[in-house]
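Single chain ahead, written as C-alpha cells, the form predicted alone.
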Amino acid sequence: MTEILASKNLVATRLAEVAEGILVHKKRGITPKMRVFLVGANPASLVYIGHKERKAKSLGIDFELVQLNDDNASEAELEKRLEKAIIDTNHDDSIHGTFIQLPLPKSFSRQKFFNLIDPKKDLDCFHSLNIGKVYFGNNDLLAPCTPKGILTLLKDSKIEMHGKKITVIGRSHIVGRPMAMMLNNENATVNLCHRYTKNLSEHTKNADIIISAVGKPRFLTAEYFRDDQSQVLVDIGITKVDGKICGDMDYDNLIGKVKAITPVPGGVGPLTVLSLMENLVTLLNMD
C-alpha cells in the first residue's frame, strides 16, 4: 500500500515550535518583521505572498510586501529601485528577515539581488555566503525554503537517505542544485538530472527517492518507475490543468505502485512556507 507523505500534521506541529520560538523575541520586546519585494504583478506570485502573509500573521509576525510596479518605468528603473529598497532594508533594524518574490523579469540578474541581500536577513538562503554554508555541510540552520522542507518530511516520515540512491530532476539554483547539495550532506547517492539527460526513465528506475522540480503536469507516468513499491517520490511540481492543480507526477496512477509519495496539492508546498517561517526565527536567534 502506497504512503501518502501529506505534510497538514507535521506543518502544524513544526509552525507551533516556530510560534514560541516569535513568542519568546516579543516578550523581549522585539516584533519580527519580514520584508517581500515583488516587481511587477505575477498572479501566481501575488497569490503565493498572500499565503506566506496569512501564515506569517497568524504566527504573530509583521508582514510586509514592497511593489516595484509601473508600467510606465524601463526595466533598468525598475532594477535601481529594487536595489535601493533592498538596501534601505538592510539598515532598517525593524526588519528581520527579507526575500525577493519570484520570477524577476528576465533580464533582472537574480544572484546580484540576492546578495545584495544582508546574509542576516536573507530568509531564503540564496545570498552566496549563505549558500556556500550549505555546500559545506550545514542543513540544519539557514537552508533553501523548498529543499529544506523536503528534508523535514523525510526525516519525520523515517525514510532513510543515508546511502540511499537519489535522482532529483531539475538543475535549478532555487530548488535541484541545492537539493542535491543536501541530500548529499544526507549521505545520499545523488543523481542530478535535468532537460539534457538521455534516457531519464534508467535514472529513475534505478534510484531509491526521486524528487521532482520540473514543472511539467502529469509528466512523469507509471513507465518512469519500478512497480515493486519501493520507490519513495517527492513532487515539487505545480501546475494548473483545466482548474484543477497537480504535480509533475501522474499521482492517481502511481497509488499502489510506489511505497510513499507526495499528494499535490498537500505536500511540499507548506512545508517551503513552513520552512521560511523557521528560517526567520533561525535569523532572530543569530542576533
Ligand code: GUN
Second form
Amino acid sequence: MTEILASKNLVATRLAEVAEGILVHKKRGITPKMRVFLVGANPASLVYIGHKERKAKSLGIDFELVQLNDDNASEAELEKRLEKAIIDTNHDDSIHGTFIQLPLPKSFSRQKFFNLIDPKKDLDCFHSLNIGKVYFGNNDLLAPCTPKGILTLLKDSKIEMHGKKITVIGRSHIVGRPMAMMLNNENATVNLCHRYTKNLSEHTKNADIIISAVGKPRFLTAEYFRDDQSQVLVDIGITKVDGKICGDMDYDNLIGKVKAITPVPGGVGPLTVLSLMENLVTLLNMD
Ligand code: GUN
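Taking the form predicted alone as the starting point, write out the structure of the form predicted in complex with guanine.
Zooming out: every chain and molecule, the one shown earlier first.
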C-alpha cells in the first residue's frame, strides 16, 4: 500500500503552535505584522498571496500587500519604488517580517532585493546572511519555506533521511538548491538534478527519496521509479491543467508502486505557508 503524505493534520497541529507563539507577543502589546511586495499582477502570485493572507489573519497576524502595479512605469522606475518600499519597511517598527512574492520581472536582480531586506525581517530566508547560516548547517532557525516544510513533513512521517540517497530535481534558488543543502545537513546523500542532467531515470530509480520541483505536469511517470514500494516521492510541482491543479508526479499511476507520495494539492503547498508563519515567530523571538 502506498502511504499518502497529506499535510492537513500536521499543518493544523503546527499552526496551533504558531498561534501560541503569536499570542505571547500579543499579550505583550505587540501585533505581529507581515508585509508582502508584489511587482505586477501575476494571477498565480495573487492566489498564493491570498492563501498566505488568510492563514496569517486566522492566526491574528496583520498582513499587508504592497502591490507595485503601474503599467505606465518603466521597470527601472518600479525597481526604484521597490527599493524605497523595502528600505521604508526595514525602518518601520510595526512590520516584523517581509518578503517579495516571486517571480519578479526578469530584468530585476532578485539577489539585490533579497539583500536589501533587513535580515531580521527576512521571512523567506533569502538574504545572503540568513541563507549563509543554513549553508553552515543550521536548519532549525530561519530556513527557506518550501524546503523547511518538506523537512517538517518527512520528520513527522518518520521518513529517515540520515544516510539515505535523495534525488532533488530542479535547482532553483528558492527550492532545489536550499533543499539539497538542508538535506545534506540532515546527513542524506544528495543528488541535485537539473535540465542538463543526463539519464534522469537512473537518478530517480537509484534514490530512496525523490523530490521534484520542475513544474511539468505528470512528467515523472512510473518508468522513472522502481515498482517495489520502497521509494518516497515528494511533489513540489503545481501546474494548472484544464482548470485542475497537477503536480510533477503522475500520481494516479504511481499509487501502489511507491512507498509514499505527497498529493497535489494537499501536500507541500500548505507546508510552505506553515513555514512562513513559523519563520515569523522565529523572527519575533529573535528581538
Ligand atoms: N514564489 C514561489 N515560491 C516562492 C517562495 O518560496 N517565496 C516567495 N516569496 N515567492 C515564491
